[in-house]
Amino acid sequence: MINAAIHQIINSSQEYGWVMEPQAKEIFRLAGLPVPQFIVVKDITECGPAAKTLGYPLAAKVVSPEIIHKTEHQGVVVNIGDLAGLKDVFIDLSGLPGFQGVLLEKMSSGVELILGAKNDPQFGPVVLLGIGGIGVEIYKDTAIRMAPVATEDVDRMISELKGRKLLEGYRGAPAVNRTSLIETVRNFSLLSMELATHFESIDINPLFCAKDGCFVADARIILRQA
């Protein structure tokens, strides 16, 4: 049974065919995934109070039902360090098609991972975990399992990744919080099962993982067509 709040978000997003990042992150939060605090500002006067609450440096992302792939429209700006820069970014993003606001959140750090699910017509939700970052499309370093996944399944998925040393601590870097990563993947797989009749694909890219835990940095849900 889908949480009533999640069901409402899905229904309200049907007109667009996908769930935008603020609403997708709210779904993930309700499902027990680690979502950092974020604020959506709709007017430039809201930038100062939001920045004071979140703290610098900030990441800013356009919120628009017309822009699914934000990077293709220069709809993502990172490492914003002061209010003047933030206001300039807001002005730039407000000129993009379908503008509804700017999502602000404090910059995350850690190993970049991708976590996703595809809704296979025959097998149902299939979960993918992989090493993200700039080489994701080149190396295609991923592991796949049918949902739902148990703790031992996630352990094996991590072990299958060629870049797993990045997670275990590489060249003196601290290892990521494996417990947090496993719990995040498990909860994500359970959510994909609950939403099985509603979605085509779910993407968290990137999922940042560090010694303190994992954080959903970007999120998108593509809905099934009626």
Second form
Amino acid sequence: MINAAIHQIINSSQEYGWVMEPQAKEIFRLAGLPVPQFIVVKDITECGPAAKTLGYPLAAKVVSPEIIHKTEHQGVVVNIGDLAGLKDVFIDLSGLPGFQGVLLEKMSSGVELILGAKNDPQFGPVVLLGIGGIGVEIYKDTAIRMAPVATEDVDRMISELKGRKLLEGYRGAPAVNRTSLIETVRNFSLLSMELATHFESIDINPLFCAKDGCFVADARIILRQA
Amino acid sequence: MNFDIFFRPRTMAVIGVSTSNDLHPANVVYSKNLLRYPVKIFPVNPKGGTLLNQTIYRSISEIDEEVELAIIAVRADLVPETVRECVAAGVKGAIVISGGFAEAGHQDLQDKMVLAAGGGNIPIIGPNCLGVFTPAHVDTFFLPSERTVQPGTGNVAIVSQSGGILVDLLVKFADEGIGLSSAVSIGNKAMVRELALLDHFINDPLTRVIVFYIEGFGENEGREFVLAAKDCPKPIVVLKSGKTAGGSRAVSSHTASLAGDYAVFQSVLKQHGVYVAANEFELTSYCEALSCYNQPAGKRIGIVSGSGGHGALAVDACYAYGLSAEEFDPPLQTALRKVLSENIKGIASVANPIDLTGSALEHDFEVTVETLSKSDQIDCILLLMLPYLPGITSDLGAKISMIYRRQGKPLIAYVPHVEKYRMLIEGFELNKVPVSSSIEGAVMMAKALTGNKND
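Taking the form predicted alone as the starting point, write out the structure of the form predicted together with the partner chain.
Below, the chain from earlier opens the complete complex, with every other chain and molecule after it.
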């Protein structure tokens, strides 16, 4: 039985064919995934109070049903350090097609991972965990499992990654919180099962993982064509 | 599901035999089963007449005995009606060899065929397939026997979506000395599909290893398959085509099947404990090893050879496949050296790999394998045979196999596969010791025994 609140969000996104970042993050939050606090501002005057709540440095991302790949449309600005800079960013982003607002959140840090799900025609929901960042498509360092996954499955997925050393503490960096990562992947796989009849693919890219836990930094759900 | 009527039928009708064409698929099936298999067989054609001095029945309903299995090789558009007649005559199952269904764009005709079978009351294999081959029982392949190569009776079952790949695998099985319990080509798999056959072979006492050649599963069928495979007590080995975008296109045009993304396929099957063979070479190696041994062995390999080069190549291959070949401890090395002949005691290396040198005698191989068999430092022995060495004879295979039978330490041999060394090879294989035709193949066999399918 799908959570009613999640169902509501999926329904309201159906007309676009995909779920935008604020709504996708709300779904993830309802599913128990670690989503950092964010605020969507629709007017430039809201920037100051939002920044005060969140704290600098900030990341700003355009919210638009017409922009699936935000980076390619210059729809993402990171490391904003003050209000003047934030207002400039707001003005730039508000000129993008389909503009509905700007999502603001505090910058996350850690190892960049990708956590995704695909609704495979032969196997149903499968989850993918990989080393993220700009090289994600080049190195293709990923592990795939059919959902839902158990703790042992996720443990093996992590071990399968060539980049696992980055997670275990490489060159003096602290190891990431493995328990939090495993919980995140497990809950994500359960969500993919719940959404099985609704989605085509889900991307959490990046998922930041650090010593104190994992954070969903960007999120997108592509819905199944009805 | 029990499909014994397909694999061990007592009575069988072949529908669509020709009175003028000996090479008609139905005629080939009829004559080979009439002449060489114990199944009682009846030819059927509405025109009647005789075939090989046997009366042709005008309809399956005219046969006055109970017919268990019907082989249908009539034109595609006549198949649904023929199936209806078979159902009315009380057959227990049918194999439709004829093509011209979904693979040729005629899904409607295929649906009519399924409907005629009562939507599942009577199982049908095919259409567009070769059907079944059970050594010494039945053979519905429409390939003249003198043209085919057939493996002997054994414990490996093969289920293949493609008939061509199946026939080719049988050639390779025969070549490698791997025995078959049954083989089946399922073609368009309109009714009988992988999952039902997995269920059958899990319960078939004559099958120990189950092989699938898969082009693609239907919607969500892969999930059902892996969930069943996960609980299967027998090893399952899968070979899949459509690994690349190019390969996927070829598949689509071949059996009108949806081919999935190989990375997903491979990961999900391994997740559920299925052996995924990258190619036919891995497939035959896994099958031969798994057909001989049903207890998993560990990763620590002890290597015995009469050549340093063979040993070194084997060590490299072991590590490439995630196995280990570590140096033996000093007491074991001392014990090994102590039992060797005087003439090689000073020149042999006994650290792992063991190089007994070209001067080794038959006795040296025997005592070395015997000593290693008793050691708990290794889990499996890789014996790389050089049959041309002057000190050994063709009896060595059988002699060394007996050490395995006594001690129980898994043993895998490499012997070049040429006719000249056949007796040596059979000395191993007839005693259930797998023999590979290459060093790498022998290492793949050792890998299969670890049962470690997840890496």
